[in-house]
Structure formats: C-alpha cells, structure tokens
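Below you'll find only one chain, the form predicted alone, shown as structure tokens.
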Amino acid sequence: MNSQHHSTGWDAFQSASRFRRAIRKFDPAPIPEADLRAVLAEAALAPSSGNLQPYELHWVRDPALKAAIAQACNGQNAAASAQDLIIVVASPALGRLTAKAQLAHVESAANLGESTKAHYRKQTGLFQRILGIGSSALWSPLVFLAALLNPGLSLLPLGHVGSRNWAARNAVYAAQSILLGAAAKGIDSCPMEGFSATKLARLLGLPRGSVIVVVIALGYRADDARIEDRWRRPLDEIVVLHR
C-alpha cells in the first residue's frame, strides 16, 4: 500500500471517529435507505470468533414500532427522535446456525484443499458442541466456582450466562462498525443501553435465549442538539506499554 493511500485512509477514519458523537436530539430529515443499507453491509464484515457472527441487526423504520421501542428505551429522546433504530441482538443459537451454514460453504468450495476443509470441520464441530451442550445452564455453577479461583475463566463461553456473554461480546464489533460507518456517511448516532430487554424482546418477537446488546438510534443531529466538549482519560493512563 502506498503512503498516499495510507494517509488518505487514516484521514478518513480519523474524520469519522471524531465526527461520531452520542446525539440525543435528531432532525426530522429522513436517512436515505441506500446509505443505511451500505452501513449495515460494512457492519456484516466485522470480525467474530470463528467467523460465527452470532447476532442479528434488527432495523426498525416503522413509525409505530419505533414509538413503542422508544417507550421501552425509558422514553429516551434519542430513541424518540431517531429516524431509524438498529437493535443488535445476539445468541448462541445464532452462532450455531452460522456454524452450520459456514461448514456447508466450506464443503462446497472448490478452491479449498482437503487439509483446509479438515481444519474447518474440526473448528466448526468444536464450536457447535460449545454453543450446544456447552451453553446448558448445568455448566453455570461449575464456571462460577472456577472463576472464583481464576477470574479469567469467567469469560469462558460455557453455561447459560457465559455463552450469551460470548455472543454479546462478538456482536459489539458489528455495533461499533455501525457507529463508525454511519459517521463516515455523515449520519449521527446514539448507542443506548438503558432499555427494558423484556419489552424489546416482546416487540421484536425474539426467541428465548436472545440477548439485546445495544439499541442504536440514527439520524441527523438537530441544530440545537447538545454537543459538549469531548473528554477522555489521558492516553498514558489508558495505554500500558510493555517494551
């Protein structure tokens, strides 16, 4: 990659990153559907463990449903004034479905050698077991006890809670891609964690075991939207350098 292209790519990323703010009051101007489809297409390229993509992106444009979801988001103005809402939903079951589809793709791929296919069969089989029987609530007490001895084990994708936490962590990559992709298109956003998961699950018709990771409000910032000076911890307090 030549240095000019590298510089242009960095400038574009930095511009989108610094444009992105949590906007809580949106203008009534609609977002072109093609722009949001493009953003969601890029979000689908986000990384995930084993490429299992254990999430769905529920895109809500229907005014009545948007209003009901805004109420389930504790009446937050960002949700009430948003032109579009994206609800990021994750679950081990979605990971299992992806594993099955990915394996079928690998088996039918003419450009993959037998050793590569064997690798994917082994990896996919492992994930299917972990996200299948490994997501049973029976594992939860064992994981809890193990984490008391070694806190790092609390992140294992085992048990009722662990498998759902794993799915949610993977979905966060797609959520961040939506925020930055929208900013690159000049679209404002506000990620929201304040909501009634029970009400949202009912409104969206989600199956049992689903985890609602975040609700993302999208639109264009209103002229009187509150945008304060951005504060972050100093970089030398965040970055721990090991030479």
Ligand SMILES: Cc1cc2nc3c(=O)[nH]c(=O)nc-3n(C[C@H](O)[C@H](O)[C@H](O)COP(=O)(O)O)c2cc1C
Given for the second form:
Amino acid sequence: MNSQHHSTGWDAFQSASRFRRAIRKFDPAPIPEADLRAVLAEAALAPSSGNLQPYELHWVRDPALKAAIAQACNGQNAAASAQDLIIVVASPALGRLTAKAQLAHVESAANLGESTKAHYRKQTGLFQRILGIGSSALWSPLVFLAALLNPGLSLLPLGHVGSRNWAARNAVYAAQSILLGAAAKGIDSCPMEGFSATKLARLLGLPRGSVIVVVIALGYRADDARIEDRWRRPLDEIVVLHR
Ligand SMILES: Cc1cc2nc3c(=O)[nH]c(=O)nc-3n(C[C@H](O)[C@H](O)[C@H](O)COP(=O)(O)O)c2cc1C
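Alt. form predicted in complex with the named molecule, vs. the form predicted alone above:
Shown next: the complete complex, the earlier chain at its head.
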C-alpha cells in the first residue's frame, strides 16, 4: 500500500470522526435500509479477543418495539426521535458459540496447514475453558479478592461478572465501528447507556447471562438539534508518551 492510499483514507476517516457527534434530536427522514446494512457489515469486521465476537447487534426498525425501547431508555429524546435503534448485546455464551463455529471453520478449511489447525485447536480450547468453567460464579469471590489486593486484576475474565465484563468490552469495538461507519454515510447517532437493562432485556427476549452494552440511536440530525462545541481534555493529558 502506498502512502497516497493511506492519506486518502485518513481524510475520509477524519471527516467521519469529526462529523460524528452525539445527536439527541433526529429528523423524521428514514435511513435507507441498505445503508445501515452496509454499516453493520463493516461493524462485523471489528476486532475481538481470540476473534470470539461475543455479541449480537439487535437492529430495531419495528415502530412499536422502537417506542417501547425508547421508553426503557428513560424516555430519552435521542431514542424517541431515532429512526433506527441498534442494541449491542454481549454474553460469554455467544463467545462459546463462536469458538465452536470457528473451530469447525478451521477444521474444514482446505487452505490451512496442520500446524495452523493445531494452533487454533489449542487456542480455542483455552478460550472455551475460560468462557466455560471460567464464567462460573464460583470464581467470583476469588476475583473480587484478587482485585481488592491488586486493582490491576479487576478486569480478569473470570466469574459471572468478570466474564460478562469481558464480553461487553469486546463488543465496544463493533459499537464504535457502527458510530463511525454511520458517520461516514452521513448518518447521525447517539450512543446511550441511560436505560433500564431489565426492561430492555425483556423487550428483546434476551437469555439470562446477556448484558446490554449500549443502545445506539440512529437518524439524521434535526435542523434544530443542539450541538455544543466539542470539549476534550488536552491531548498531552490523554496521551502519556514514553520515549
Ligand atoms: C457508553 C456511552 C454512553 C452514553 N450514554 C448517553 C446517554 O444515555 N444519553 C445521552 O444523551 N448521551 C449519551 N452518551 C453520549 C455522550 O454524552 C457523548 O458522546 C459525549 O458527551 C461526547 O460528545 P460527542 O459524542 O458529541 O463528541 C453516551 C456515550 C457513550 C460512549
């Protein structure tokens, strides 16, 4: 890839990144279904630990369900005025299912050598154990204690809370791809964590063990949508340069 290619990509990326703002009032104009489908296809390419993709993207277009979900988002206007909602749902069980599917894919892949297959078998086996017995609540008191003594261990993917946290963390990359991908298509969004998880889980029929990572409201910004100047901490406070 030459540098020209890179700089073209940069301009497009930067303009999408600058266009993306948390929009809380959307226009009644619908989003073409094909546009969102294309955005979701790119979001599916987001990275995840061990490629375990422990998430589902619930795409809600049904007006009645949308209205009920907006209610469950504490009646937030972003959700109520959104054209489409995408709810990012994660769980260790989805990671386990992927591990199985991935292993089957690898075993049947004609173009992979035996040593590559052996590597995948080993790695997938490890992940399956972590997401299997590792997600048992029996680990939870140990993880709690470990994190108390050494805060750096707070994100261990063990125990019922730790493994769900792990799944949620892995789903965030896909969520960000949705936000930026939508922006690249001129579609506005608002990521939301202000919702009742219990109500949403019931509305979506989620199995026990699922966590709702974020609700993404989508649409085109209304002419009178309030957009404040962007504020961020100074870059040299965010970036800690070691050199
Ligand atoms: C995980 C997450 C949860 C958020 N939850 C809400 C929310 O419930 N309601 C809302 O209006 N904005 C919500 N936001 C949007 C943030 O307020 C917004 O991204 C932030 O103020 C920065 O503004 P910008 O996105 O326009 O750059 C959320 C953002 C993230 C990443």
